[in-house]
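Below sits a lone chain in structure tokens, taken as the form predicted alone.
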Amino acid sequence: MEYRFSARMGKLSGNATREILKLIKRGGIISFAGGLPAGDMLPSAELAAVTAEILNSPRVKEVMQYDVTEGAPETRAEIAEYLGGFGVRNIGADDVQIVSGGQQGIDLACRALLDKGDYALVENPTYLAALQIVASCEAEAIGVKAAAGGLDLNDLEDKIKKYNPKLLYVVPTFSNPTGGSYSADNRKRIAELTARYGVVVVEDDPYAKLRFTGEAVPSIKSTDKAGNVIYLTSFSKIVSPGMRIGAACAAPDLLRRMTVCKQGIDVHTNSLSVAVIGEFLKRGIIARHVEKVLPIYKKKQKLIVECLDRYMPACYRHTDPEGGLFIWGRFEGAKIDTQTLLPEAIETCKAAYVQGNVFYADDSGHDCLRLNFSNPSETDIERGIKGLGSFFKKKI
């Protein structure tokens, strides 16, 4: 049969990270590709205990039924209090929409705002799934230059004037893919500039709790005076990706439109997972778990930086982030195409990375790659980076 696919499918390709993970599932590959928390650091005992308690209580009758699209009010109230730690203050349960992972929050924002032919601005480079989502809305993503401590504000304003975008998508704290962060002043000026031109900011903030060094910086949402910032966070990186729990906080009309979009997708997020996250927040389990994993992730981050300096070619330059899950690198002045070389690198080194071009709106960045350090063991970090270093030295 010849299938008549929608026109929007012509603009979509598979998510690079998801495709690489299929290969890695076969085993024997050291993965620096996915943004996975360490498997042995997931709070499995706490998850089992809290889940069993809920399922063996009278509350199970509510948890096993349909819920409101926004999510259980008790959990939303806990999340509203939790968001105070990100500088998102003076909010309550009604200001929060629970979503099926932070990525659904991006999707709902784009569905609510973007029409065919619209423009969305993103930092170059940016989270690859955001580019996918913009394309699925038949809109076009336009890259904004990065600068020291955030976005190039002159380039941002120039592109707002040129393209009249409906939204700006950013990951301002320990960015995926670079690990970089915006300064407090840059965040404040982004909020002011976008408000002046009527552009909605989608602030994606799943990594802020994973800070190893330096001082915490308030969110862009904390400086939002016009109601033009949609704040997204996720519990995937600090509790469990498989639970698929995130949250959106926005002005009432924006949040309502996102809720309507969600009703047509999955009705509501998994109620049992929502209830468990609510209990984790209420009992302080998340805060204690983050305290437990931070020293381990910090040690891995330090190790991968040392290994990159020791084993990679002299032309390789990388970031040294204060937190998060990723290291970003570029082969400066070398004819290296990380996309073309990826299959050979996996075969030769038994190690996987994500090629840089998939994070760019304009398909540049072929000399870049992203590495995740949280999931591989310390032994695998050294072995994998040593192998990749030897591989790339032979290609220069």
Ligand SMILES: Cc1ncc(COP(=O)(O)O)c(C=O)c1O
Given for the second form:
Amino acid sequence: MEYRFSARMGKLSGNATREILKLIKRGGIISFAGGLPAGDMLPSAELAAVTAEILNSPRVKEVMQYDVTEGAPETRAEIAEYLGGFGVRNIGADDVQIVSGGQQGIDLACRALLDKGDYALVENPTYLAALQIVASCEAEAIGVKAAAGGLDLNDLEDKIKKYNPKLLYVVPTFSNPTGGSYSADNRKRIAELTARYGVVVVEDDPYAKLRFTGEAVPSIKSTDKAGNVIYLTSFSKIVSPGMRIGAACAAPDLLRRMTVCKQGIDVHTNSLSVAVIGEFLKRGIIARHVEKVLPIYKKKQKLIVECLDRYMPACYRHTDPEGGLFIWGRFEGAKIDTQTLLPEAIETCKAAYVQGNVFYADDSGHDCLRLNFSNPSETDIERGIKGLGSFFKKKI
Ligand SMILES: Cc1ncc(COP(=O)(O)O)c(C=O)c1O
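Mind sharing the form predicted in complex with the ligand? What's above is the form predicted alone.
To see the whole picture, the full complex is given below, headed by that same chain.
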């Protein structure tokens, strides 16, 4: 049978990290590739207790039935309060749409705004699934240059004028892939500039709670006067990615369109997970859990930095993130193509990374790689980076 696939599938290839994860799942590979929280640090006991409590209470009838697309109002009210901690204030349950992971929030925003042939600006490099989502809307992602402390604002303005984009997608805190963050001033100026030109900002902020050094910086949404910022949060990195719970907060018109899009996709997010997250927030379980994981991630980040400095070739430069799950590096001036070398690296070092180019709207960054430090054990970090270091030294 010759299948007649949609035109929108034309530009889509498999997400590189998802493909690598399949390889790694076969076992025996040290993975620096996924964006996974530490497996042994998931709050399993609390999840089991709260889930059992809900299922053994009269609420079981609610959580096992259909719900409204927005998600349970009690959990949305808890999330609205929680978002105050990110500077998203004066909101209530009606300003929140629960989504099936932050990634669905990106998808809903893009579906609500992008038509075929439209442009979306993204930081270069950016979260690769966002590139995939923009492509699935048959729109084009245009990379904006990064600068010290955030986006290059001149380049942003030039590209807004040149492309008339409908949206700008950014991960301003502990970005995926670089681990970098935008300064408070850069955020404020992004909000002003985009408002001036009528561009919607999709501020994707799943890592903000994972800060182990430095001072918290207010979100772009906290400076949003025009109502042009869609704020996305997620509980994947701070509770469990398998639960698939995130939330979007935006001006009523924007949020309503996103809700309508969601109606046609999955009706509503899994009600049991929504109820559990609501209870976790109400009882302060998330805040306590984050306190518990932060010192562990901090230690692993320090260790990976030490190992990279010790084992990687001299031309390798890396970031030194103050939080999040990723560290980003580049082989400066060397003829290294991390994409071509990945299968051989996995085969010989039994360690996997993600090649840099997949995070670029223009397929540059072949000399870069992204490493996750939260999921591998300390022993594996040492062993894996040592292996990758000697592998790359031989390739230079
Ligand atoms: C920047 C960014 N946004 C969204 C997601 C997706 O997260 P979720 O599991 O909440 O869909 C990730 C996951 O890696 C991410 O890094």
